[in-house]
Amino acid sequence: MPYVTVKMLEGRTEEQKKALVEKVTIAVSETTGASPEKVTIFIEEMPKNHYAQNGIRLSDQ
């Protein structure tokens, strides 16, 4: 039963969403064997102000 993890900064859309797990889905059962409905997937959304590079927030670029 695989789970996978998709963290990525606030602002995709549902779509975007969508879109991202149905093919993610299919990679993961496609690399793995799992069969589809046994692929989870959780996506974390982080907001532009808890992410920085370089000593400098995003929200603050």
The other form holds:
Protein chains: 6
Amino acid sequence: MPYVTVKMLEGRTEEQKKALVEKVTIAVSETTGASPEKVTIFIEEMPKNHYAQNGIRLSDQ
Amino acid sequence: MPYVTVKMLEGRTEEQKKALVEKVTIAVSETTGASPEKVTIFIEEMPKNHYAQNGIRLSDQ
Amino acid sequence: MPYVTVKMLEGRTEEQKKALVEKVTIAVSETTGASPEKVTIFIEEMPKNHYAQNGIRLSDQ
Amino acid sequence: MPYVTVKMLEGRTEEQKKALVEKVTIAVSETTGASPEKVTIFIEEMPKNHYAQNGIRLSDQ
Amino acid sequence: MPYVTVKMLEGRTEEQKKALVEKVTIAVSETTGASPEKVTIFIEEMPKNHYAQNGIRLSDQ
Amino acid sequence: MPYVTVKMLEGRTEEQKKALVEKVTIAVSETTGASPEKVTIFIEEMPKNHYAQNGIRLSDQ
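Structure of the form predicted in complex with a further copy of the same chain, given the form predicted on its own:
Complete assembly follows, chain above in first position.
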């Protein structure tokens, strides 16, 4: 029942994403008591021109 | 004023998406009392490698 | 696998919310082909002072 | 610490997006008291076939 | 049509929130070309125990 | 830069939430290569009457 969304910049490899969902599922399961089958993970990627801090997009730095 | 987001895997046809927003708008309007013109729907699609349950991405099954 | 979020103002009754999730689940299932057991719905409520159009919050109108 | 998400239709230019994050950061900083370095902005774009009002997608109008 | 979500810690006053939606609406309208009536803003607040950086919740610092 | 949102039912203790953000931060950092200081986590809780599967809210089961 925990639903986890990981939002990050584009560019991670498939191996990194595969490891990410494995490790995050274990971390969530162990700390919340939910069984791993109940943990759902969504990955969302953003390009550098859609992300800004201090009023400046990463693509403009 | 209800804002509805439907998040699902890629791959539905345009006809399916067209019917989806029609039917969901009616369902929301009838049950909440909001007029259909006030119902906004967003569709979000995700690829199989960005969705995981039980620590395994759909693309890795 | 469709995940539906319905965001609306506070104030609907429990009966309305119960009917909402029933009807929306049917609408999503019939149009996407997903079985009803696969449809998840989240309701999110917002107070009038956290919602604005045209730069004016609903609580200030 | 304010995290701002701007969801809009595809099609704005890079110049518009650049100005958008600059101006919104200033507006958020001045009114919340957060320093500009603490303001994070995400832009999310949607295509016309994934956005509907009154049960009709923008792409079907 | 831009939909703006501002997520921030609890504690801003009603006057700050009122000014926030006014100023952000102007900033979004001027830079995207959308008329102010088309700009919708949602405010979402979070408590200190639901926000973490570097693995430490703000409430634990 | 990864931003993680964990959405779950109300009821976890402060100790569970504290451990959750610690463990998830480590899991995200190790698998994405982002330093822990760059990992932000938001916890969102929902009540049982705002969550449904198969058209039935958890509070109605």
